[in-house]
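This document opens with one chain alone, in structure tokens, the form predicted together with its partner chain.
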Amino acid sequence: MTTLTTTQTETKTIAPARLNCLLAEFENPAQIMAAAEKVRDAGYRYWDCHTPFPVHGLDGAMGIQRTILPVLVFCAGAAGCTTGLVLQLFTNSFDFTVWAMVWVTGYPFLISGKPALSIPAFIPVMFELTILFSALSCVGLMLLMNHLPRLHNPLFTCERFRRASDDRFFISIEARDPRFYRSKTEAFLKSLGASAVEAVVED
């Protein structure tokens, strides 16, 4: 514990820099593919790869399961379709009263001689709500499942990491991982052929 005492009466305590993760740098996609497979097999859970462009097959090398997002989006689309149908059935086809925040009553209205319950007339709205619910849930759930938006990441303090958007490939293993031991993990990363291993601290 380092304690700094100011000239004023106030005393401020600064904790030592806490380790966030170990960052290993690789030279090319082939190296990071091979390394990712070993990190996966070593059983780490909180780790990630950072590449300047999408590397095909890296998902498999990292052991990432297929996302369930499409299933959720399908359900949201079905919900949108149903909402469109029920909304129009209630407002156009029947005149019973339900409580939806306030008491509301349906209002069958004669439109160009069509029956009050005319499915063909409802389909455009059902279609549009299907698309709306699917699109919004797709973007929203994608952000949620990726823990986004995240405005800062300790990796950004690392000078070396800037090349992740240029010509270097990185693996970061987070310190909160149950299998993480600084010395062992550092040696492990070096054994994978990393050209450099750096400790990234939380700021």
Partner chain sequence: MAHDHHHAPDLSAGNLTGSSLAMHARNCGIAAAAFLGFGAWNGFRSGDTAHFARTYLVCMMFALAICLGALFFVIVQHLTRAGWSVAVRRPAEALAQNLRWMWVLFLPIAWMGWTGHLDELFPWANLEEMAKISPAEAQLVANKSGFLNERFFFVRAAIYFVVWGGLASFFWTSSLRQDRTGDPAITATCRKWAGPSMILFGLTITFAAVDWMMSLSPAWFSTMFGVYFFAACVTCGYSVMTLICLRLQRDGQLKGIITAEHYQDLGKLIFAFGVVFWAYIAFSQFMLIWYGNLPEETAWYLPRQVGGWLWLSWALLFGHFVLPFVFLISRWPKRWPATLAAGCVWMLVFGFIDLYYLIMPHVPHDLGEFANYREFAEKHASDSPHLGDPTLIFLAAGVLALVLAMTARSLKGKSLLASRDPSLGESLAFQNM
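Having gone through the form predicted together with its partner chain, I am curious about the other one (the form predicted alone); can you provide its structure?
A lone chain is what you will see next.
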């Protein structure tokens, strides 16, 4: 008696790689400066320049505006200063009760006829809370605004991009940009004088 065993082969569908950006390579700072100005004037929004060293004036060529981070940090510092003042006023100068998860009652701290509201005595705590709020908000907002931490970037899979820390200059235009059309954007980058244009896909 012969037993025939039929083995069924499962076919797995591999999803096509999703395009992340187009990467254009340039050979010197003058080329990337001129190219950045043209990319800016073309109206692209999601793009960046990658250079092995700081290129003076590149931020202006890219049209990068001044960050709002200093204003936000100043507001956080002012909030810290106000918090320190209010905290000390309540705990040392008033005797009313407030609800802060539990009932908390202030206690007037009167010694030798000293004033209950004494700004010079409150300065150390106000100063420390100003620094604390400013430092924490600066680090937190910087990470948030830069979309960090980001442990991986598809550009790291590109062999050509390794020279971005050595002797080559790159411009990357992301596929999510509203003006991005692969064929047109690729032709546009080549017209800027790029020595090579490469598609970078999500890994």
